[in-house]
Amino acid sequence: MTDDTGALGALLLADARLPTGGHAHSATLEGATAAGLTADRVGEYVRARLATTARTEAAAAVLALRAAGAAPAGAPIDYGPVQAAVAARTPSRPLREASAGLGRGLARLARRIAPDAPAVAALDTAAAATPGLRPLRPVVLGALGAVLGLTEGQTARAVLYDDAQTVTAAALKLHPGDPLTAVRWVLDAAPDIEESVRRATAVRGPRDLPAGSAPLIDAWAGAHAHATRRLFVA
């Protein structure tokens, strides 16, 4: 990677065509829809996630980015504290497994584009911190941010935008309608995204990682995991 990759790298991570398996996930919108969430409330759902679960992931990705950049040349990088902190703030087992599944796709991408980068090689330290759980999505996104030269703000914004666009893309399948409405939902959430970028980049360490409660999302994810008919994995 080169020093001027950051802006392009941010666009890459924000691209809905990124081959990481995100198209198979709805950010729990399918579970919420099954529980009665209507199309006119999708925008509210997007903003609720941006203030809770997505903000936690954005902050975790920033911390992983810092961990990769703070290690002196040749010194080991340890994602373990960030991985453990994210796992502790994700009480829903289906959501932890979904994050690990998305992390697996992102790790495959990272190893393809930068196989020798220390930030990528160190991903095993994340899995070691949580036996039985692969590196989680925000940790791998932080590692990718490091190899692509992203700033903290770009990394956080990519995480938050991806969460919003995952919901709105799923909404077009679950609540068929005008695709321009989905664009409006994301644009309306811009102030919420920027507020969460500010908060995510202000986090000092894993112990300060936000733990915004989203009990309904946890409950919907648990019910969705046992549904026999569904369009999305999670």
Second form
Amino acid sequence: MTDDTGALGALLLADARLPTGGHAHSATLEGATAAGLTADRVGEYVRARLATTARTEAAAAVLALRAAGAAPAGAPIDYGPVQAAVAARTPSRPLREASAGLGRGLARLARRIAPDAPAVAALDTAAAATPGLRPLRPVVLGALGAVLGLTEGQTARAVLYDDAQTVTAAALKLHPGDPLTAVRWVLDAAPDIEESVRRATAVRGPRDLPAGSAPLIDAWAGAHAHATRRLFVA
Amino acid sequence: MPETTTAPSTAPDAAPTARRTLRLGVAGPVGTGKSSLIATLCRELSGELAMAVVTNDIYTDEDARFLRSAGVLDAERIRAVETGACPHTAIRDDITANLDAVEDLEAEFAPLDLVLVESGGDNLTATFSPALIDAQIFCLDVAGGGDVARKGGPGIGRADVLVVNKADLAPYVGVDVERMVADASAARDGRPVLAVARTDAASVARLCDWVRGVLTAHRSGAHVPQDPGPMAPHGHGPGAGHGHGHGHAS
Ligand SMILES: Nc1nc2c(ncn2[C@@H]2O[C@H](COP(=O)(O)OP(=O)(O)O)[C@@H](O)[C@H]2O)c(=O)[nH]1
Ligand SMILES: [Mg+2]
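With the form predicted alone done, generate the form predicted together with the partner chain in the same format.
Time for the whole complex; same chain goes first.
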């Protein structure tokens, strides 16, 4: 691994072409659509997530990044507290499993690009904190951020941007519409993304992690898990 | 370009050379008989081989349901993955969901001999990445027309075996199976082509023998996963695809 990968790493982690399984996810837009959410409200859906669940994930990724970097030389990295905190703030089982699935894909990438990095080896500490649950997406993303040299702001923004783009990309499969309009939705959400970046990077520790849950999204994700016709995992 | 063009043997998360399980992909257009072929292989081989199946449906888990209801394999050994409406991506550009399912089955039912992965096929261009599977069957059927084999594409040209399926229907659709097999063989530089009908025991036996042969070669290390490539025919001339298997569009 060379140095100076931070800026590029931020782009890589935000790139839908990253082969870590994201293309099969809709950020619950498919469940929302089944429950009646219409195309004209997708932008609002993006912003609702940015203020709630995505903000929690962004803050968790920042905490994982810090956990990877803050351990004094030689001291073991422990992702357990942030893993437990984000799991506790993800009340929907299908969404915890979706996050663990995305984390698994990211962890495969992390092990491939930096198998010996302490930040990667320590991912086992996350799984140990929540038996039966693999390292969750924001935890692994924070670990990857550490490996690639991302700043806290870049890490948080990667999580938030990816969340927004997961919705808009899924919208193109689920709703009629112009792909260029979907770009507009993301740009329109810039203030929401930046506000959540500020909040996420201001988080002090796992106990302080915002519990930005969205009960309707949880309910839609629960129903989606039992749907027999679906394009997306969650 | 995928990072790995042959087996990812240096990957800490995969050690194909040491893996006893053969991962076999089944690709080809919708309706050519992939699910049926998998059901046939399960019925014929599950007595001698420990098997599991992953399906890639696009809108439903219909294929997994069909296979479970066929009763040819324990239902828990058949998994469906969602592909986000991108069945090509899921077997080639981002194989995460399939690799997860294959690894889970291999871990839960260890030791497995054979995992079959059915693509959610919708045309002639989709082939599996060798990072996901060790070998692949490409499936056409006679009902699609005798000229399909001449239309080419990576699966027809360079899959490990080409199956010309539903040979029993040939008289009803005006196709000369021998001619179709000969055309396909010519397009494939001699790689194997099998005419199969599920009702023709001899043809099914030939297919099973082919699978056993690949499994043996895989275990001995003689079989190197080949990438049929995503694009139009290979530019290096006959035989080049055997040596390096990168299948790029040159
Ligand atoms: N006559 C005949 N029909 C077949 C054969 N194999 C499959 N079929 C039929 O072809 C149709 C499509 O098969 P299926 O396995 O679902 O195709 P897939 O979409 O490629 O998985 C079904 O109606 C099968 O019963 C065969 O060998 N002979
Ligand atoms: Mg099928």
